[in-house]
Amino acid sequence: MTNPIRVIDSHTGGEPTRIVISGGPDLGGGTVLEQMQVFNEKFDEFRRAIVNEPRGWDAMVGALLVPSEHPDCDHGIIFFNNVGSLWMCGHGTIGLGVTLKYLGQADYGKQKIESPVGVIEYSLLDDSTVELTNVPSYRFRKSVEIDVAGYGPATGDIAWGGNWFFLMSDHGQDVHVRNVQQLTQYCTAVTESLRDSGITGEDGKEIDHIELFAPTDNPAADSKNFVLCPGLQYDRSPCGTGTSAKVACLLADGVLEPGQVWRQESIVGSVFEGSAQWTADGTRCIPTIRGTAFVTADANLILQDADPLRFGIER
């Protein structure tokens, strides 16, 4: 029998969020970076393990906790899905910095903290509301035509906001957690002819995430999004990552002035605030994305020898 691994959950807008505080691998140290690689190399059964069933669920994100040599940085964080790591995941530091307060070991304001895809800054505002400064963002690729098998042709941007992500607002679907199957279905399309076409971001990144938009009816917010993740699962906030990649379009596109709030309202009715100010050298924006989280659980976690799915089904 393994020695407890303590988890402390959360939710963002809905999204949960698992992050391992102790009993998680010795990665040996380095960048953050260097330890996913290792994670991804020698650590995939504890991936499986954490987030994915009996003990987890295809909508859990995980998140390890490591150390950071990095002077300005206390902690490193590698997030993790049900098929794999991930580059930077928003909703998830929004969980973090309400998880670090909880223990006792962050307080309100600033916090620094080593990602693999550089440090990130958030700030705690009060128990449960954080605001995250992301990573460099920007549009790659504006229209892109692509034919979607089954559906037709269609047109989206692909952007980085710590993710790489096609974003559509031609797409003819109906947006609404009712049709969560459907919508799906259609990104999962979307996903194949992007790789059939040998469509990519920058450098020959894999588009993994895909981002529909579509009108809302909610006074509290400018636009409804669904966003399909890898794993075929759907974001139930409205994406950390994916918000940071729409306001680097609409920046670019001149719709948001630097500073300016986009409210992103989740296919679930949670609501994101984002915004962003150009670099200096105005080709990228470093985007800015409020939000809010609550823990849900502070267990430890039994993986028992004898138990023949102690490592997770994999997937």
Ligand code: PYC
The other form holds:
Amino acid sequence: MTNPIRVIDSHTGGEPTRIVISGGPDLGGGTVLEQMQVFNEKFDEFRRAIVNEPRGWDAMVGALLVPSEHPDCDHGIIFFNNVGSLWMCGHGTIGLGVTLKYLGQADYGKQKIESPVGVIEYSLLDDSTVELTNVPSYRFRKSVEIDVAGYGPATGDIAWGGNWFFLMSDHGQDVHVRNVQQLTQYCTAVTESLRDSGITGEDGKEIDHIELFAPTDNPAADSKNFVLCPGLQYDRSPCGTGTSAKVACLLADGVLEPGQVWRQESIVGSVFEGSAQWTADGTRCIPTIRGTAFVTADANLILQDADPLRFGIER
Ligand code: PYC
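Let's compare: the form predicted alone is above, so bring in the form predicted together with pyrrole-2-carboxylate.
What follows is the whole complex; the chain from before opens it.
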């Protein structure tokens, strides 16, 4: 039997995060991007053991704290889900702040942490509220036309918010939690259309998050979204990297002024507050996302040698 793996579970606006506190693999140092590559190549069983069934479940996002050699950071972080690593994760960073507070390891004030796509900052504002300052974000292409098989033509913007997003307001879908199955099918068809047409992020990377927007009845929000993540799970939270991509587009369109707050509601009704400031050269913006998270479990995961599914069900 391997040593127990201590994890703290939390949820951020309904979206779960499982942070590995001890018992994680040694990835050999280097940048967090290099460590993520080692994690992907050599420790996929570990990833599956943490987040996949029967110990985890499909919507679970895992996080591994790793050493950082960055002069401004004490730690790095690698996020992963049911099918692989994520470049970044906003709801997970909010979960991290609340988890460290629960462990008595968080200070108020800004903390920097290295992600595979750059240094991010988070501040604990109270026991459950965290503000994340994300990596530079931007809209790469506006009003990209696609043909969604079985649905017809549609348009969307391609934007980077720490992950690549296709953001759509013109989709003909009823964005309501009772329609999760239909929304998942539609977003899957959008992903396939992007892939078949060779439409990617600026760096050639796959656009693996699809974000649908709709008006909301909630007076505490400006818009409601549905975000489909790689691995075919929808984000129960408004998605931190997705809200970053959204505020980058709104800033580019002049709909949002620098510093003005955008309140993004998720498909389950939770809300993130996002805003952004232009970088000095005006080509990118720095989003700030505020949300709340709550600890749900403090557990030791056990992998018994005789258990044929100790490393999780492969998807
Ligand atoms: O909050 O950035 C986010 C996120 C990405 C995937 C799931 N949540």
